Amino acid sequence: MLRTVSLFRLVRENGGKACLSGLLLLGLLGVLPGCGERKAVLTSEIQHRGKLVAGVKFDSKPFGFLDSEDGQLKGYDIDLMREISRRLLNKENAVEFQQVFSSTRVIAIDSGSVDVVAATMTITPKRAKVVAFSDPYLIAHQAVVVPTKSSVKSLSDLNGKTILFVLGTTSEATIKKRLPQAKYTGFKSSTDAFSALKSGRGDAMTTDDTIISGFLTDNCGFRVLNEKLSDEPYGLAFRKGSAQAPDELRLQVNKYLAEMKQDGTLERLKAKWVDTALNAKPCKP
């Protein structure tokens, strides 16, 4: 089952107008404090409910995307959630997928609308103050993509030029610190940012190399700069617990991730989705 998380529905569920300004601002930053009493999701609640609710992206190939041929939601994070569902509920399809964006991931967790977020979310100390992260399940790297015909050869060539980024991501802070003299335009999703690059509204776009690879398998006329800006350890995100309701689900999922690393499941998912995209031959016009 697929659903889209509405920001204003989350606000309403968290106490109405009092939370609106904070959610809007901090959601764009990728972090926010709870608007009400926080309570971690318990494994027993999910088992009683009979399904896991996961926040994923619908536009970030190869992690979470709607296949243009059959309209089905596919990707690394989708398969990972189904595998966790199989181990937790004995059914790989006992997952309800809700669409989230980089700017709404933490909001979805904090509101309790989802049990877990699997959406190319980098583990950072700042985010770890407001959400509970699993152990890393994949390491990506921040990169920059430019049109093939661009005169840009290195990161330093982008000072004074317009760089496109996704709101609520670590890429924004990293690129602005590295290139303070560049101009910047932010977008809600990586798809929107890449579309803007295609239409000439910017000179370059920055996001994780794994996400860029998904675009380059379907779009000709672009190249990735050799320099990588940072390592991006992806983690699953959960609502923080308390003494009364500890991070039980996170701890259980960490056990599953350790098992998947040991039995080769994580490596198979990486080979199926990420390595295939990173190693894809450049498309021909």
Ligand code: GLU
The other form holds:
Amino acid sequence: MLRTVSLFRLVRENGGKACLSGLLLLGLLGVLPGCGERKAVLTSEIQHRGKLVAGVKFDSKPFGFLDSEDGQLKGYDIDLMREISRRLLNKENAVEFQQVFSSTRVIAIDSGSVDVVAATMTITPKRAKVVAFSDPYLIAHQAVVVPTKSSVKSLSDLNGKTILFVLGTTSEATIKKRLPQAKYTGFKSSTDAFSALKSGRGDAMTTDDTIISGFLTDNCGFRVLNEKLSDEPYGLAFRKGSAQAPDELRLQVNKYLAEMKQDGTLERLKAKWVDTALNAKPCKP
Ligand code: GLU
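In place of the form predicted alone, output the structure of the form predicted together with the named molecule.
Below, the chain from earlier opens the complete complex, with every other chain and molecule after it.
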């Protein structure tokens, strides 16, 4: 069950034109204030509906990606959603997956298109003003990748050079603060940014080390700089609760995450997807 969230559908569902400019602008920043009051989803609503609707990436190996061999959606965030579906609905495939990008994650939650976003989303105080986060389920780190042949050895060598990033990400904000003298080009997705690096349209690309590791398992001729710019605690995102509609889905999911930590499920998923990618030997061109 795969669907792509159309921005125009999201705008329509958010109350039309009045929201359009704000949605486009703030969506690109990765943060969006509510355009109309949306209620938090109740666990009972999902149980009655019989499925969970999850916003995930379709192009971010090893978290959410379409496997080129069999066309199936796979990855850490996909397995995590199936685990939550199993615990909430007694069936691991009672999940409808919708594609989100870093810049549309908040829109997808705020518009009510999805119940939960599981998409390499770092918990930040700014985002937490707009969406409600689960407890962290994985810690990534911001890193920088360059072509193996590049003369760049450390971050400071990138001043004056062109750095590629994904719009609306924490990576964008952090790198711009750290290297104000660099030149920047932003992309909708990490796949687009990495393709631009491959075709020589920039000197380096920055995103989380976990996401970079997914590219390096499939592409030769790149290396990651030793310096890490930040810790990136990933959280699942939900609509915020209110007195009328408490955010019980988020609280229930936090209980499941605690169980999964206890019973080794989170460690197993990390070993299966993330550690395998991070520890993969870089291939020789
Ligand atoms: N995890 C970071 C963020 O949430 C950057 C990677 C991503 O696009 O998810 O902004």
